[in-house]
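Only one chain comes next, encoded as structure tokens, the form predicted alone.
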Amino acid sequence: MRDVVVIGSGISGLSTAFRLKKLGYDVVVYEKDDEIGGNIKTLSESGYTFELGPQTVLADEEVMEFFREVGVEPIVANPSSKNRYIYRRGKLIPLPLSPISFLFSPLLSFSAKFKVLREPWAPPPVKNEESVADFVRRRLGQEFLDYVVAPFISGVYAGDPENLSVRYATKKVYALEQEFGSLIKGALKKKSLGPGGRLISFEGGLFTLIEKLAEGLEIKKENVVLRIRRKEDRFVLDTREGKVDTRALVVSSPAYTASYLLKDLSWSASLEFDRIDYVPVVVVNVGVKKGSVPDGFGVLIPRKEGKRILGIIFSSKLFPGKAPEGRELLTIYLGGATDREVIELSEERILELVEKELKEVLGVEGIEFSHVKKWKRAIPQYILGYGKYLDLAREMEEVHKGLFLTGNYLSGISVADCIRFSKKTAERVAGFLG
């Protein structure tokens, strides 16, 4: 009999298991792959260190304080990383970071700043629930859409606003509306209409992270887990090497994979979390020559540009050690919601398309290093009607004591965001236990 039995060793099952081992429980982690750490996946290659998944963490002090606990030391991105750019006409235009630089940026008409400016006058929603782009349009109008939240969503969630709800996908902008009324005047009162926190990465990249949060864990890889059954107190688990009994279970696995693993428990709730979109999205690192690209994040690129490149990031620009002498590291993003076909073309022709849209947008010429990393379920989508799913898991809890579930497509889709929520189901779990 166990304690606590973790299912998956992404970030979320990961974190929630330090959490709990350092609270005293006995844990054990179960991970179908012969790798651990999810979608975070660090590869050295050529004189290159570069991520398959994430680039980033976006901490704040509470997730700081989590890497305190581990005993793992970030690295603080370059002041630079502040440098943002959109791509509009031929042009990297520079993301506005103030006030008065946003009144005089070429990436907006007059027509559309003006249109800003009377965001605290806008209407007020006519529907219980909106799309990200309904939101912007009765707020912010078409234009500043089209150029600067669209692009950002298709940076963060590879997604379409059209379909992606206001109130689950971008929380924190609807909540500003719901307390203040208006988002401009929310921001002035918080400061910030933007997410705080400190970007940072470590020595060796983002599977550093994942690696000393296993050092102490019991992790058992290659070890799938095939039925999981409720007998009175307890959850019995058939897994490849027998029988395994836990007083606590945490489900850390994407929904399509919680899925399967809920559906002696619920067949309905398993046909409803296996309904949870998770859009592909192609990962290409390249190295280039140095003095390619300006000192910054990275830039995206509309759709309404023409092109299939969702952003690039300067990925060398933002930590040392990621290229080799007299080289850069750029990291290219494809597909997502508006664009699930890439997913199905060559590497070859990937890479075709990657120098093409490189030479046109940034003035590269040459790709001397490239690695391609295809994720065919990336990233969760946040749609409509999403909160249908939210209720479904708490109400999965309740039926089933003793179950907990957790990942991006409960908590939130960052890395941070999958942190903080680990905090709140080892609390969750350690309550249960006593």
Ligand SMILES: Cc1cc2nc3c(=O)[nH]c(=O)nc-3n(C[C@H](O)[C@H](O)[C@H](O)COP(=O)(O)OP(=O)(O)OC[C@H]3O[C@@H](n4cnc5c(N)ncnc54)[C@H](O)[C@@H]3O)c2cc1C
The other form holds:
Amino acid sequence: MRDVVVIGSGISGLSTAFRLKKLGYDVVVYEKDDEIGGNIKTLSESGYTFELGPQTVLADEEVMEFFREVGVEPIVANPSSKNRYIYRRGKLIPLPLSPISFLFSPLLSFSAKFKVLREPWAPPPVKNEESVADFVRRRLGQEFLDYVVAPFISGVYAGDPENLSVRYATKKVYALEQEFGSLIKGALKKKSLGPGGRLISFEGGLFTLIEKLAEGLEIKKENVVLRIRRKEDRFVLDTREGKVDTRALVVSSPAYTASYLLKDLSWSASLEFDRIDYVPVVVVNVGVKKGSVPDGFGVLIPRKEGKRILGIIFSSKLFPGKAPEGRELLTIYLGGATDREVIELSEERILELVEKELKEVLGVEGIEFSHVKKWKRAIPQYILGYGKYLDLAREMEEVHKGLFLTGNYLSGISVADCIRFSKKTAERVAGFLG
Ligand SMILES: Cc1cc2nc3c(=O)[nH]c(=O)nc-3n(C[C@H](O)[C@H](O)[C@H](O)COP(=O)(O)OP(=O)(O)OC[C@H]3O[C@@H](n4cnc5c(N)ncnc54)[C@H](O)[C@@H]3O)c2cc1C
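Target state, the form predicted together with the named molecule; input state, the form predicted alone:
Once more the chain from above appears, this time first in line as the rest of the complex follows.
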């Protein structure tokens, strides 16, 4: 009998397993694929080193401390990464970095700026739970939604602000209204509106973190868990290589897999988790000649501008060694909640439209290298009413002592969220095991 079985070797599972192992427990990780890391995948081809999933981690002090414990050295992104662009009317407009530059920026019209200045006097919400779009329209106006918030929601969730819950998808912004009654007042008091931290990666890309985490862990790859049953004070798992008994069980697979795994424990929970929407995302990495890519993090393209690309990250500008001499690496995102059909297109068609839009947006021509990755179920959507899934997870854990649910559909979707949540999960597992 094992102390703990962890299902899934994504960042949620591995960081929880790492912490538990460090506390002295006997831990084994089961992974269905022949590769570990889940969404975190770095490839090296033709002199380019590129990410198929997350590009960077926004690491606060707690996450930096975790990297020190793991023994990996983060590389902080080039300082020019603070420059981000929004594409509007055929131009790249720098996202204003200060209130003064905001007032003089061509990004928004005069009336949109005026609406933003009136934000502290915005009316209170009329609904119990608001969508991100309703919240932003009420406080900052439609243009701010279209040209600032919606592109950011695309960049983080590949989501639709009309459906996402402000309370669950943009917790920090929601908290500012709750605490200060105004985003501007709150941001001035806290000295920031966005999530703080440093943008990092590692030598060799984000997969270096996965490799380092895996070093001291027992991981059973290509070993899918098919079924979980409860027997007295333990769980019995059917895995590809046979049965395994464990006192504690951490399920860190996506919600749609947790759904079938939890079927024998609760039919209703299983049905509910299966309803969580994961939107598709297509990630295209391209290599182009150096020259026309500006310094900065990248550009977000508002849906209103009629392009299919959601955003482009200037990857080789962020970290050294991503592209060969004289070349740039760009990472392009398409799809999401507002363009699900793109996943059905052939790779050739995707590359054609990427080539066309890269020329229109950045003036970049002549793709010399390309790689297309299709994520059919990429990112869970924290939609209106999402609280019921979080409550359900806690109820399941209450009823089935020794069961712990984690993963980006519960912790928050960033890699940093998954790492922070793993601390809480490991502490709760340790509290249970004693
Ligand atoms: C395209 C893309 C870009 C992103 N960009 C960023 C970014 O720039 N910055 C950022 O912070 N975040 C980003 N994210 C989000 C972040 O990468 C994810 O939220 C995070 O990596 C999810 O980790 P996880 O461990 O919760 O889940 P996953 O990575 O999905 O891991 C779950 C694991 O469980 C395994 N599994 C499933 N079922 C079973 C089973 N029955 N038995 C055994 N194993 C099983 C799976 O194979 C998988 O390995 C991005 C995500 C995507 C898809």
